[in-house]
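Given next, in C-alpha cells, is a single chain: the form predicted on its own.
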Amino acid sequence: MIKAVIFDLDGVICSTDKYHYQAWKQLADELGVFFNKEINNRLKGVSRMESLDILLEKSEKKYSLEEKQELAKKKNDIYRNLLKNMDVNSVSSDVLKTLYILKRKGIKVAIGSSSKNTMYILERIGLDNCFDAIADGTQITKSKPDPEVFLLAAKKLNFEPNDCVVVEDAKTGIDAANSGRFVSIGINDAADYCETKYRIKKVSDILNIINEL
C-alpha cells in the first residue's frame, strides 16, 4: 500500500521552466555563449553549478570556481527576479484537487526537488504550508540522479522508499527515484522515457495509479 506521494517541484506542482530558460539565456548572452532550447533541457533536475558547467561547455574562457559560483549566483538573482510573476494562479487546478483528494485519503504528500528556491517558490504559489515534508536543494550534497533527496523526504515522513510513489518530469528526476527503490511516475518528457515505470499525462492520473498498487 503506498502511503506518500512525492513530487518534484518545477514541472511538476508548477511549471519554472521559462523562467529557468530566460535567466540562463540572459547570462549566456551576456557572456557571448550560444545557449538555446535544446540545451536547456539539459539542465533539467540539474543542479545549479552543473547546469552552469554545460552552459559554458562553448565558452571559450576558462572560468575559476570563485568566478563560477558568481555566475551561479547572477543566474539565481535574474531567476529569482522573474519569479516574481508566480502567483496561487501558477498552479493548475489539476494539481490542487489531487492534493486535496490525497490528503483527505490520509495519503502524505512532500517535496523533493533539487532546487534551492523551493521555499521562496511555495510561497509565492501559496503552497508553503500544503506539503507534509520538504527536501530540496539547501539540505542536500548530491543531485539527481543521486537519490539523497528523495531519501530524505521519505526519512522526514518516517517512511521506506517501497511505501512512496515519486513524480518527475525529467529523465534524471526518474533515474533517481529507482535508484532510491521508489516507484516511479513520470509526467511530461518523464512520460516518455523508458526508464519510467508508470506514465501519466496530468497529475491527477497518480490517482488511479495508487488506487492499483
The other form holds:
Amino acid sequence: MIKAVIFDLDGVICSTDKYHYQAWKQLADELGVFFNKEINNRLKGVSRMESLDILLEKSEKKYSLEEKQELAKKKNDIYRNLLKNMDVNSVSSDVLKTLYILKRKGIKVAIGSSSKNTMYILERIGLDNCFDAIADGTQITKSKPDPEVFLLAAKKLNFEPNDCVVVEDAKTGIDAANSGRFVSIGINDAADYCETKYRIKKVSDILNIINEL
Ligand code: BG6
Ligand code: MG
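Take the protein just shown as the form predicted on its own and give its structure as the form predicted in complex with 6-O-phosphono-beta-D-glucopyranose.
So here's everything in the complex, that chain up top.
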C-alpha cells in the first residue's frame, strides 16, 4: 500500500522547465557557446552549478570558480525574471485534481526538487501550503541522480522509500528514485527511459498505478 507521492517540481507540478531552457539558452548565446534542447535535457534534475559545468563543456574558454558563480547568478536572475510569468493559473487542472484526490484518499504528498527556487515557485503558483513535506535544493548536498532529496522527503514524512512513489520528468530523477528504492513513475522524457518503472502521459495517471500497488 502506497502511503505517499513525492513529486518533482520543475516539469511535473509546473512547466518551469521551459524557463530554465530559455535562461540557459540566453546565457549560452551571450557566451557564444552552442546549446540546444538535447544538451538542455541533460540539465534536468541537476543542480545549478553542475548544469553550468555541462553547458560549459562546449566552451573553448575556461572559467574560474568565481566567474562560474557569476555566470550561475546571471542565469538565475534571467530565470527568476521569467518566473514572474507564473501564477495560480500555471498549474494544470489535471495536477490540481490529482493532488486533491490523493489528499482525500489520505495519501501524503511531498516535493523532492533540486531547485533552490522551490519555495518561491510554490508561492507564485499558490501551492506553498499544499504539501506535507518539501525537500529542495537548499537542503541537500548532492543533486539527482543521487537519491538524497527523495530520502530527505521520505524522512520528513516518516515513511520508508518503498512506502512512496516518485514522479519525475528527468532521467536523472528516475535514477535517483530507483537508487533510493522508491517506485519510479516517469512522465514526458522520463516516460521514454528504460529504467522507469511506470510510464504515464499525464499526472492523474498515477492514481491508477497507486490503486494497483
Ligand atoms: C531542477 C531542474 O529541478 O532544479 C534543473 O530540473 C535545475 O534543470 C535544478 O538546474 C536547479 O534549479 P535552481 O532553480 O536551483 O537553479
Ligand atoms: Mg523535473
